[in-house]
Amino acid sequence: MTDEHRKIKLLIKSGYPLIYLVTWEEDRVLHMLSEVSSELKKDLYIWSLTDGMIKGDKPLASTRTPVGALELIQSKDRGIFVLRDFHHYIEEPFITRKLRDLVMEFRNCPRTVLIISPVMKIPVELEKDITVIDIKLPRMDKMNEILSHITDGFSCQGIEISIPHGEGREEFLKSLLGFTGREAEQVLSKIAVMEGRISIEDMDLILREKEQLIRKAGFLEFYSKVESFEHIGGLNQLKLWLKKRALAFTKRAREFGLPEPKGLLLAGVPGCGKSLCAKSIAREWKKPLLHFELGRVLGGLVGESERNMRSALKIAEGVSPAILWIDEIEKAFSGISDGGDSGVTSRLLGTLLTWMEEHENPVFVVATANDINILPEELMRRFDEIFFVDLPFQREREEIFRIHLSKRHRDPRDFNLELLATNTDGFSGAEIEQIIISSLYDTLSDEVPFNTDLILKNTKEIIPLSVSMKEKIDNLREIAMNRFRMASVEPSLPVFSELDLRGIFRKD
């Protein structure tokens, strides 16, 4: 028996009437609630605007519409009364005032109303009547019954299996979650028939089939395409923070007694590899990432920015373990306190507020902001970590010319690095890039060589952030310094040779 189960039963006993089962799984709850209404001894009746109002196997007569159903449940004395895709009717007044009178005359003749719908819709009027349960997506042992129930059927069919116990296996029932039971049942097929297998090395099949499902409901991207660490230059306190993690999702990690990490806030100057390291994040964990656009969920109705918002986090749940990424997240909640939007706002920061403190699968949250100033203080403390994304310093900028030059399939060796990061003090990540390609544009229209001078010339014609909004990311720092953890530290020590250190401790 499933919590959800347990919960239902004892909801019904003790006689709430009305509650609202937010699922996609409708034949695995209906299986559920006939199971329930077993054990309490309880007729069950089933409503769908197609069939009518069904008792075991016979459909009753006129009730094919929403009142019919509704009148007829007024007519019994007894019983569990399922309404399959409510939602499309329970606005309407007269059913909600429908509903608010079977809610008064339930209280002398216990029954139950059930609303099963993938959207939950709840007029303002019957917000206090109805009790609403999230139906969770199959977790890790829900995944394994069918897993091996899959397993089983195609071995007898001389498909070969090879899923390994322990770890293996671990990994490979995570990359099905966020599926229904239904569906990852018809992944597992696919695979069979298209490979002639089902093994641990086509995860990156299921990965694809999970893409299709996040496409599908609007709110997220999914990012395929993810970056290395090895693609970023500097940045090692964070590296390093993110490499320690790297098993933060594991049930070794579990077992150790460690806590499952929640969030990364990397606020800091435009253009310093906050976006990148985000990217680079999913690749270095092994995880699915998600990029989160918080105006996607904005909607014109009255609560529909609330539950776009709950639907997203939803979504990003039923994929977890994954990586939620939230690009400059300090625009979506720069206006709160105006009160300009009617508290929409306020109320999406709410939403997502509650939703990083109390959601229980694996999503870790990596937010990047520009301007930390405007960011909400309850929204800072819900991280982790912050980290503050600094402009590179000397060793670092030739680390980023190294890696920009290598990209474009030159030898960095061909080039003097140190001078050009000496030329480059002030200069951002992004801003060293694009003087490598503004060279390479010249060598390419006028035929002049790609050299150190020529990219040197092109540093010369380029006024970086650090100069021309000198103010605000000197402010931006000096807030920074005394308030976050940096991203990079640069050494302080001078770094001796093997020659130098000989003549330090030479004895005389």
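Heads up, when I say rigid core I mean the largest set of C-alphas that superpose within 1.5 Å between the two forms. Numbering follows the first chain given and starts at 1. Just so we're clear, the structure is a prediction, and the values are computed from it rather than from any experiment. Compared with the form predicted together with ligand ATP:
With a cut-off of 2 Å and the rigid core superposed, Leu40 has a Cα displacement that reaches or exceeds the cut-off between these two forms. After superposition on the rigid core, displacement of the C-alpha of Asp141 between these two forms stays below 2 Å.
If you fit the rigid core between these two forms, you'll see the Cα of Lys76 move by 2 angstroms or more.
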The other form holds:
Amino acid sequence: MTDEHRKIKLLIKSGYPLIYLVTWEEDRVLHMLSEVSSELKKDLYIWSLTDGMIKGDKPLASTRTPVGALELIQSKDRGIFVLRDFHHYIEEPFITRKLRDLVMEFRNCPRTVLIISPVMKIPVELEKDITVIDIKLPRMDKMNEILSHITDGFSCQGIEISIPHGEGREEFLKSLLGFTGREAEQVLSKIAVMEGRISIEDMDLILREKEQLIRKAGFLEFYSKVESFEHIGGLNQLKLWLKKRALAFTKRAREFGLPEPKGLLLAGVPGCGKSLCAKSIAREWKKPLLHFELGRVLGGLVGESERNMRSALKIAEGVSPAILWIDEIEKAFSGISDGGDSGVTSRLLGTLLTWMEEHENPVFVVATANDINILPEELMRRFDEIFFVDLPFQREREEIFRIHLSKRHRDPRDFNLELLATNTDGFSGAEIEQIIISSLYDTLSDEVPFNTDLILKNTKEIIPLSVSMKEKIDNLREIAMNRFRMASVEPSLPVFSELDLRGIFRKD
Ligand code: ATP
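Write the structure block of the form predicted together with ligand ATP for the protein whose form predicted alone appears above.
Let us now look at the entire complex, which starts with that chain.
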């Protein structure tokens, strides 16, 4: 018996009159409700606009309309009544009122109405009377059942099945999370037909199918252009922290007694590699990266934004274990204190905070922010760690020059990196990259040699943000110094052992 099964049974037994089940998996939920109804020895009535109300196999007369269905419910003393796709009608004034009347009448009768729908729509008048349950997508044990069922079927047809036991199977099952039961069956069948086998090697195909699914939903973007730590100059402390947690989502870590990490907030000076780091975590931890633009969930209708937010988070959880990257998080939640948007922002924040606290499937949130002054305290408390990404110091700048010269097919040994770094004190990684690009343009158009002198000349033509926005950046650094962990420490300071630092700083 699943948790949801247990919960719904308890609610019905305790006399809850109106329950809203949010799910895409009508079949699975109807099957569960049929079990609940026999366990509680109650009749099960199922309504849809096409069939009207059905008890067992028997359609009941005059119940094709939503009003007809509610009148039938009113005439019964006991039972479990399931209304499918009722979100289309629930906001009609007559229906809202009728449901409220039913709730009053139900107080002393063993009757429960359950609305099943993929979309949550609840008129304000009913908010206090409805109990909402978000039905989770199938988890590992259910996926295991589905996989066994499908592979047994295909192996009888002579299709080769090569999914190892143990950790390999666990990984394969994890790659299926995020699909509904039916979608998982369809994906596995498609692979069997296309490839003539179902193998651990097919996890890439499953991931591609999942990308489609996420794209269809519209709020999240599957980010495939992930970076590696090798393309990030400096940030030694942050890299170490992340490297130590690379096994965070494994069974081994759980058995070892470690909790799953929840998230990381990267705050700091613009252009110093926060987004770059967020993208690299996915690569280092070998987990999918989902980019969540909070602005996309904002909807015009009442409650729509929260609904969208919940839906996006549910999808992310479905893909778990995954990295959920929220860019410039402060912009989304900056309006909270002035209350200028009728509370939508604070409700969105509430939804995110509750989810971060309670979600069951592993999703690691990486949020980036430039302006930490406007971030709500309660949000900051939800992260495992807050790192401050500052302007790069001398040795980091050398590394950044080396990385970007190599990226553009130049041999860094042909340049005086130390001199370049000395002359770019106060420059961000993004600004260093821009200097190299500008210098390359000079070489291309004016046919001047691309060398240290040319790059030095270009450094003089840029006013870095640390100068043009000195006050703001100084202020940011001052706040951060006392409150957050630094993403970089000069390697001469003995914070971590030499052994730890080996492999992080590349040596020529
Ligand atoms: P913003 O807050 O403005 O989004 P950010 O801190 O997220 O800035 P990124 O977007 O990560 O900065 O940096 C922009 C680009 O600058 C990167 O794509 C990368 O090319 C370069 N860059 C910045 N920092 C570094 C670094 N430490 N190492 C290598 N490249 C860097």
